[in-house]
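Just one chain is shown here, as structure tokens, and it is the form predicted alone.
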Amino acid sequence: MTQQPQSASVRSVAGDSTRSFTTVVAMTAALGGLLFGYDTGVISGALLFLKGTFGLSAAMEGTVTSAVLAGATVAAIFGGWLADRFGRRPVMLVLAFLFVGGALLSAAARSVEVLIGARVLIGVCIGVVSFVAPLYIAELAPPARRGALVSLNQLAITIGILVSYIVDMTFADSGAWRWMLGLGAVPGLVLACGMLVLPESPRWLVKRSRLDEARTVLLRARSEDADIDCEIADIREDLALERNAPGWRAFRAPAMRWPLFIGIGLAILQQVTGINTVIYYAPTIFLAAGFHSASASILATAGVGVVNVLLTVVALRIIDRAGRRVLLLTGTAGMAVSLLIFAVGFAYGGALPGFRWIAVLSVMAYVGFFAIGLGPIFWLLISEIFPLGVRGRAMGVATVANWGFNLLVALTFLQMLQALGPATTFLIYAGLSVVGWLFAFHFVPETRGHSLEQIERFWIERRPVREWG
């Protein structure tokens, strides 16, 4: 009579042991995507008195941005294989320490030129960990949670963009650039703390030969009746379908095209509908608006931080329930409809009294459906729809294409309001933020509730992105 409930406590406490680990998994490897959101983020407000202290042209403010952006798109080329060869966690814990070393670099610099190079290593760093943990903790988590311990690396981001606008809120008045860009050594600390105690991908053992490593790391992962060994033989028969074409060739084969076609093209859309113009230049937006001092405009910016934030959570809350089409098709949609009304209240009420609070709200509107389409879904999508065998290299292929139109837009943005005035710059993202609803709609498939393995024979099997249920 008593011995029911003992094992139904016991089962209790096991389940909850469970879901605490593969949490703290995921929060610790999100911080690599804190680090991603401050290093991003911090530019915008410290940028306003970086072109006092190096004398910057304007051609030079842009330079100083997107080195960043550079140094990612390059290191996303070579990261992959880099996942591939030598793990998931060691990778991790060697950008860990590279940040640290970028952000006190950067704060130390006496010359434009240092300053540029400290920024090309964050972004090395950026472009290796924007894929590298969400590919972490994906191979971790258990399906039913994925969608959810994945997007926690995108809610880190959101967080990280929040401290960066709030650090530069912080020393605005003194104009500290120095601090802010040098406080991002606090999190990498952190993050090179939490690697060297946290395992390798299970996924990533097993491709290696390292079985019983594997197993002990899935026994920790998953709910004390899940069936470890058929996990393990799922893994390790998806491998052995991939083994006739190893390597790059890989590529080749026709269950990689598809994937490859959704995980580039929501790379590409989710830069060009314009998300990193706001990220990047929010208080000069602002004061193009209206706002009349860096401090206000600054301050405005940090509003938008906590939408993205506060969305992201949100969107964290209900991605498994919902699933990624819906979010992704609701939040492309909401984003053309702000910037439609963003670009019009540029051509028609920028001599209003009253204008810099719609571009305010319009522009919070934007980052609000972002966070629950784009944002997330893009980097939860190509955790999960590439092979195992290639799944760091591809993964890696995809952020070399969101680097490099990340780059594309960060260099274009300025001219772009120069030549096209701020109303037709934005009425081209929102039409670019209508073809990224199309392009959701007819061939980004649902992956929620499916394991990685089920999604991958989806692909050897052709079956359809509308069958995918």
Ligand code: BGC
The other form holds:
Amino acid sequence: MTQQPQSASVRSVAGDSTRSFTTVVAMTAALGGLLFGYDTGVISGALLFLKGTFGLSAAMEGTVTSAVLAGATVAAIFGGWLADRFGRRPVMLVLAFLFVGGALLSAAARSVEVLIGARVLIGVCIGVVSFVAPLYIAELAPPARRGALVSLNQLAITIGILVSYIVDMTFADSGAWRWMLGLGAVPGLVLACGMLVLPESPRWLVKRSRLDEARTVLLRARSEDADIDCEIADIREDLALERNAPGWRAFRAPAMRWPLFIGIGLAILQQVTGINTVIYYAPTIFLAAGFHSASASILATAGVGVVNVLLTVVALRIIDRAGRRVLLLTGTAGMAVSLLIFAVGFAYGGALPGFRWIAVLSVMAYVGFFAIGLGPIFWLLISEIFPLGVRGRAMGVATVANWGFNLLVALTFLQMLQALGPATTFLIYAGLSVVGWLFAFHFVPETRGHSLEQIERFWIERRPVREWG
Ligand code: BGC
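I would like to compare: after the form predicted alone, may I see the structure of the form predicted in complex with beta-D-glucopyranose (BGC)?
Time for the whole complex; same chain goes first.
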């Protein structure tokens, strides 16, 4: 009897160290998300001064802005293959160094061509890290905490965006765009140091038959009472089921159809519901809504950034209890309603002095609902629903769709504003959010609490989505 409290405390110390190990791994990998957010957010502020330094034409401005998105779209195509072939860790490590190189190169650019080249390089890194980071975290995380740990990556994206707004504001007076772009090297360097010491994903190790190494990693990443041998046996069993169709041919397997449909569908919906019109163009939107000074619009934009971070924290805290579906359905419904209020406000009250506050509040509500739903859950689900044998490549395919539609929305938004006016433009995004809700309701399964291997088997058994939860 006297020994019981001691063994309980020993177990709790072991449990604590396991928890902190997985948390440290996830937080380090999530620096990839921080870079994603920072590098996509920073350009809007830097652009004002780049125009002066390089005498950019409107077309060139568009090229500088979309260089990252184009690089990201293309890179996601081959990034998945690299992660499956060489492992998650080496890919993350090389990316970290390239991030540092890209940031320094863009900060030192003496010609617009070099600047565009550096931004494309950063885009390549963002495209790959955007899915390899969640993939790596998901494969290390215990099922009960996977939602929160993977979503740390989304939290880091939102923090990166917010930091980029703050950095832009800090250097706005001096116009020091080289600092704005160059500071991205700092998280890149920390990520590189972290990846030098972090382990490879245990699932990738099993796939490569490096069982002893996989066991060592799992021993550190699981609680004392976890059955490591059983977990390894489960992974091997699933791999054996996949062996029949190796490589890209595996994409044609019947068990791949639904996950691909859901992954690509959510990828497109995450973008066509318009989030980045706000993230990239919020000051323009607020000026159109009646804010007269640029500084007031920029401040309102920073407010949007804060809401994005805070609501992502809320999502993170409840995602493993409430489940993915509830958050996705609440999020898309809330996005549709807030966009509707914004669009109707523009149509009928755009000229009223109080309208700008309705605009700010509805845009904040919209971003908040994105942050608890489509934001984290898209990246989480695509790290969970694909079979191990092709997980990297399949996530790459969904990610290509995500970046491709991100680019499309970024390129068409300003034209839509001009041709259709803000009310109709945002009504279209509201309609697409309703499509998002219907899609989630009918097709998205509940993955909470299931191991990645169970999820894979559910597809093979063709278990109806409604019966997963
Ligand atoms: C999306 C990005 C978006 C960000 C905003 C991410 O999940 O993929 O396109 O800029 O969320 O927080």
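Numbering follows the first chain given and starts at 1. Definition used throughout: the rigid core is the maximal C-alpha set that superposes within 1.5 Å between two forms. The structure presented is a predicted model; accordingly, all values stated were derived computationally and were not measured.
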Please determine whether the C-alpha atom of M60 is displaced by 2 Å or more between these two forms following superposition on the rigid core. yes
